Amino acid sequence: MAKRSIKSVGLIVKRDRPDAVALARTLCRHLRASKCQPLAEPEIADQIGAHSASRPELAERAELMVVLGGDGTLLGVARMVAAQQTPILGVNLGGLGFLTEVTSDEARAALDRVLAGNFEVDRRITLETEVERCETSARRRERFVAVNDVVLNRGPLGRMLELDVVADHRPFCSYRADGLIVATPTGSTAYALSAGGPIVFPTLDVMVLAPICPHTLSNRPVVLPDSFEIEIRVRAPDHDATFLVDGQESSIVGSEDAIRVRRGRYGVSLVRSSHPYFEIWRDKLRWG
């Protein structure tokens, strides 16, 4: 149970949604009445009555992040504040959302609970990914953090990929497929689910490997401990692949490059809603 008094709240608002802007304006008035400083990006701050702050300033100053939008909006915020371990309250404005669990009608009451210290957080693991570029003069490394998933997809020519995968420093599997998804439990209900992967309870310490349209029918999704490091290489020299992080950051990967995926140093702290996970699954997946 969280007890720390919160004095500043960052709001990330989906600006093309009038309902999000209207709700943000209401929450800002409520925050100021509660002697709490609302912060927002310069593009929306004046419109909703918040103090202006850039995203780096929000990550540094906000003691709570409120996201008014969908899961995609929340993913970017989660990566932004993971190192600070800032709790995130996600408000769903409609659509299929597994991360933004609080409805707009519940937003003010949920915010009051957090300000009063009457809330709990779920710690969700992240994936830290390193792409090692093998260039003519030297090796160059690029690093990414994913909340949902890391995806290796077919390149511009659309050819099937041949992938060699090493898990826990031991040969694991060779795939011939359209791609491969490495997902967190949080991301198991995103792209991995569409590829036939399992739904994983979101607080478990595991990762999912789900091939996309595998050529071999016995290549099924697997669940591995999150203590494993996963290394992926594209085998065919003329088959470049597209590398995606949470569907929001992308890069091209060549056959000489190595992708290494491991559990991230920092997790994501999501404010727990009053809705049990099973209720959310039944509602979002229409299980009845």
Given for the second form:
Number of protein chains: 4
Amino acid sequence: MAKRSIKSVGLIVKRDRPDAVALARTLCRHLRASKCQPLAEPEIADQIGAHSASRPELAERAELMVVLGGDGTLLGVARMVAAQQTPILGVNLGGLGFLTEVTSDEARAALDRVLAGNFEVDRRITLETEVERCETSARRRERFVAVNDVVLNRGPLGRMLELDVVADHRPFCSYRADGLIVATPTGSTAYALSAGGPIVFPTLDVMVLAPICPHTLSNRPVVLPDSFEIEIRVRAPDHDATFLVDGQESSIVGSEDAIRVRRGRYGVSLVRSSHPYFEIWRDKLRWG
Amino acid sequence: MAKRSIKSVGLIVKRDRPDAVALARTLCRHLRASKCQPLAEPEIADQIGAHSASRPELAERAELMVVLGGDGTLLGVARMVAAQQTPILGVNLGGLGFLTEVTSDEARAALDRVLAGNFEVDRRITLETEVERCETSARRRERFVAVNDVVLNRGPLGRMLELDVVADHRPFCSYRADGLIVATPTGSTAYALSAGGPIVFPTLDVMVLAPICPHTLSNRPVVLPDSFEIEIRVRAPDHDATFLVDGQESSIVGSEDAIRVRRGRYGVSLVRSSHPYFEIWRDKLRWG
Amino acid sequence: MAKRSIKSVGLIVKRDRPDAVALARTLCRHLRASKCQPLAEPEIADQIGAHSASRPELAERAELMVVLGGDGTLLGVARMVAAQQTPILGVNLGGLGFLTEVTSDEARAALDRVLAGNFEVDRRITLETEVERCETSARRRERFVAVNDVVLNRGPLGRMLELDVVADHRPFCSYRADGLIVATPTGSTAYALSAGGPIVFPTLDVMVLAPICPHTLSNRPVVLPDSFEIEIRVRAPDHDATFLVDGQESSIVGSEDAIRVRRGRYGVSLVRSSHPYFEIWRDKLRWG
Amino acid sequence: MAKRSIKSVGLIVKRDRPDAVALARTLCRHLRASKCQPLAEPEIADQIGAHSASRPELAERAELMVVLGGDGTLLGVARMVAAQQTPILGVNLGGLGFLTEVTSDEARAALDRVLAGNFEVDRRITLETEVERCETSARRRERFVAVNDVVLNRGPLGRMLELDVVADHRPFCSYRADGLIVATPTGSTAYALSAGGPIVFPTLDVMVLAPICPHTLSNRPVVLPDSFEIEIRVRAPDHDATFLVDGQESSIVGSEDAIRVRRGRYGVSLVRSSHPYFEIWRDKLRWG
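Taking the form predicted alone as the starting point, write out the structure of the form predicted together with a further copy of the same chain.
Complete assembly follows, chain above in first position.
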């Protein structure tokens, strides 16, 4: 039960959805009436009656983020405010999402509960990835934070990747596959599921390694403790691989580069909805 | 690092394997030379030079159990000494096993390390299952302990089961399937793997629910916290189902009966070998 | 395009469904008005206004079978009239079925088209199975016809089966599994699909071998020519296995018995509906 | 049983394998002693003692192609001589291949049998693909022949593809997936198998459609008659997709382009080895 009183709320709105914009306008009016300052990106602030703020300002100032969109929109926001641990209220504009667990109809009541301090937060782990480049002059490192997954994939016209994976500093497996997914429990119902991975309860301290189209049929998805560091190297020397974070940020990885995936220092704080996970699974996965 | 000094060691030997019997004889001689009393079941005690003891006596008196057989033999021993928390040293007579991680060649050295107190123990969770019978006169309860898995299966000539599952006291899923496996991480590489489940690192505090041949293709295996109670009821009124513990103990379950699976109060203590899990996975699953 | 004029029509009605009975009554009235004799089993003939006939009489006399039920009901009828090659019009009482491709609303129009000779027939292959018993005194053979599949399964409390399979008189594979499904293309969307088999276009001259929970993960489903004879033997000597035909007829199989599966001499003739297969797949498998 | 007498034999040799080059030299000597002219590409002809010929000349003049390499090498040769229907003898340099069914040790004896006219040929279907470009000025068509498979894949940094598939001129399915594989029976044991497809007996007149990581879990692999034309269109307007033939030839496909896959006019003629398919499956897939 969080108790601090919220003074400013950031809204991220899927602008090409008129229903999202209309709902944002209603929520902003409601926030101001509740003595709370709504913040939004410059492109939309005026239109919905919010105070204009850049994304870094939003990340810094907002004590609550409200996302009006889908799971994809929320993923970007979650990476953006991970270090601030800002709670996120995800409102889905069509049905429910795995992350956006509140429907449009429930949005205002859910917001009221949060403003009243009457809410619980789900902490979801993130994955922190470091790509260590092995270039001519000097080593260069890039860092990424993922909420769903980190994916290494073969290049567009490339062949099967050969991947050497070290887990917890021990040789784990050498895969010959189209790619490899390292997913959080949150990401287990996203891409990893399509690749044959299990559905993992969101609050577990584990990660899933799911190879994509592995050549060896016994290379089945694996669930490991999230305390393990996963190090991946691409063996084949002549083809670059693609590195993708939450399906949204990407990079190119060469054969001397090392990719290291660890549990992120910060998690994501999702405002818990009244819909239990099991209900969302039944609905989204059509178990009915 | 366990430190108590061990005075008596129980040996469970696969009697139809002459190599097991010969190795047992060698180990018993070695134990007596080390001032340690070897105990074995009456059927084999004389033959290998051990003191005769019934299974309950073995469970009570042995401070270490040595199993000379395969994973199947070890499963039975593990259930037998679960409440005593006796450490188990599993020696596999052919290659390695998922549970019997020491080869015949390594057996004596491994035993010496244990007697010297120079060993670590892996704790594996168990599953405690209660079958609550709904019979004419009075309710009757049966209890089982599983190291690998608890399986509910359709009867021999029966049709697809309809199973209503409640997890953590909330409606989880209604399966139409041949059956349902609830597996420990230890059991994830046994039957659950054949049913499409993931490979789970053995020390994780989770359980796997894997439906067998589910009618609904999106009914994929699920990984849940081991703090959840799983309650299963068979809906179809006219067919009995089969209930199996570690593939070794069985019972018949009717449509009014409730099966409740929880993490067991006691775990299994396996003497850790020098073979890391990943090596065993690569070997047993032929990832090479 | 079939052209013979139809004089008598057998109706098989799921008696516990009042809507089926009502629809049957309507169709019988319509048949008599069209100078066609409706036949039905004694238990229901009076109630729907049909002439009473035993199942063997129905098989012999009916020139068209109308099934008011679901796929399960139709399977039994299909096996019953296989040798007579009687066309079958399957009416599904809820949505569509894989075999009962006509809805209640479309039933009368579909019947009219058939009576007018204005219809096409889909021929589906069947599987003929011979179980050759190896008993003390003399060899005994049993024969079965399957429309969907022939399944060999482990007994209720039995362990994994060891199955030696010979295909086209050559050693094919030795499975360690819960069982083995041999399915027609028609049966590919039934049990075999739950076991991981592919969806096969119904008119292809092939059969699918799908192991159930195989121990070896590379034992994937196989598509073979329907000209191959499949011979299956259970290796483990101490456990009986269960043999199931279309999930409806069953038998017990021992370790010396041989099961031989071949394409059946007679196929099943289904009156083709206006719903293309692809539409039925999209609907039943929820591809939408 | 083919009977024409063979005068010239083309050899395609994996040049970076010294054992392949040595074997080629032996076979060329043997061919000349048998009054047969060995032909090879200019880069290697001198080295192995063969007459130099360009690839088009090889395709035109050789009455038998001998491939010393692996399945990958044979695929390229098979596409090259598809129109000429030249029989191909595939020699695998390590173990057996799915296509190169003769080992190094068996090569000379196998060649002798072919020269003596004492051999049988397996005809494998090919897939002919037409990519119809929708460009500003005029429509342009490209054609490809595949022995294993035709694959449509998402671009390197692209998202899930949305693919509309028409089969046999009827709407079949709309996939949301990483890609789609259309495979011949020959290709069923290659990439399609990694994507969850069935193993298909090589001589069947079918093709397999296997989606890669489909979003909808019931989008299972499908086996269709090879008389069907498969038309695929990429729906999402802003991302190009990659088109791959046998994993070796590639192209980029945009959202207005149409891909049409049909059974190829010419098949591939493989010299049948003494190893039955089932033996190769057991060996390559490690069913042992």
